[in-house]
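Just the one chain here, laid out as structure tokens, in the form predicted alone.
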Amino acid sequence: MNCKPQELLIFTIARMLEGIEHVAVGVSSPIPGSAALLQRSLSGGTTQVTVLNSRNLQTLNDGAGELFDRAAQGRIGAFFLSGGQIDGKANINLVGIGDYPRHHVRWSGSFGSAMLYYLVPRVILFREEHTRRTLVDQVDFISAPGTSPPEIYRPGGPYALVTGRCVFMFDRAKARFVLTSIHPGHRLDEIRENTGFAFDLANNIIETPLPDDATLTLLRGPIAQEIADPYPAFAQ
């Protein structure tokens, strides 16, 4: 069976998710959260998801606070993060591009993300397109910090950055993204030229491996279904 190129990103950090016990998916993300599903599936149904906005994947009473709530109590274990910018120190940008306040470009704002980020430890940033535009040298405005100083308490943070061109881990100590796997069809070359920050290279830089033909079935069959609840367009 042939791959498509999301469902080879909801494979990719579906194996990300493995021992997480509880995987929170916030709005507009319609492959994280299918891979937070496939997850579930392929734990046995050990992991539970939490999908904002869908009537029937989430067991929230008051919404997002409710959320958060459990991030402050240490009982989110995965979230996804995503910016309009994304630099090479983990910090994102989801107000605008410009000078703040005058931005010429303007997003929809941080929301709780600078929250979030300090509290789950398993953030996934997450970015289809892969283009110096969106991969910046430093975002023009810090909504959530990829790092914090040593005296600031911080149990969350940047574990990885998957785009559609590749997949960097997060080095937390040097504060620098790591290349580990290259999507088929991807060069170094390629991904050095549609990048806009410095990154470090793995000792093996792998292709991102594809899923087999009995996860493609899943994908297409169950997962689609139920992704189909807050995302109907994303599942056809």
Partner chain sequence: MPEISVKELANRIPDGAKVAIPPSRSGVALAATRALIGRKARNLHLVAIPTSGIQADMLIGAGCVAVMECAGVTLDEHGQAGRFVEAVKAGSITLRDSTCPALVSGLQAGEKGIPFMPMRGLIGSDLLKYRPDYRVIDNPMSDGPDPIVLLPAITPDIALFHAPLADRHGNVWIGTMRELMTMAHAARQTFVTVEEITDADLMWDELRAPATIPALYVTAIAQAPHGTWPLGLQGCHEPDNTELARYARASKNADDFASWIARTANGKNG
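Following the display of the form predicted alone, present the structure of the form predicted in complex with its partner chain.
We keep it simple here and write out only the one chain, dropping partners and molecules.
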């Protein structure tokens, strides 16, 4: 079976969720959502999944604060964030480009990032567009920082950055991304050219593994059906 680019991303993210008890997925995140569902399926249900704004895939019934309370208590093992800009220190910008407040490009806002990025142990950054526009040397506005000084209470933070071209793992001690795998059809020099920040190279950079046929069948069947509840447009 032929693996589509999005299926590779879903599979790649799913593998990062191994061993996580409870994964939460924010709004407008169909690829991370599918990845969480795939991991749930592969784990035999050990991994629980909450997809915000979903009818079937969530158990929140105590108001807009419940997800955040769960995160603060350590009940959520993994979450996904993105950014209009992401920089080399894993700072993310969900607000805009230019000087605050009168940005010349304005996005929606920081949503829960300025709390969840600190408290969820394994935050996976996902941005399909891998260009110097999205992956920058320094963000114009820090919605949430990639790292914090040692005196700041911060059990969580960035774990990896998955793009349409490759996977970077994040080294929290060095506050730097490390390129660990390149998706099939992409090359290191192309990644350098399209990345606005400096990054390290893993000793052993691999080609991002493809899902096997059984996994693809799972993805195209039951997972696609489940994800149609919160993301009908994506499923089509």
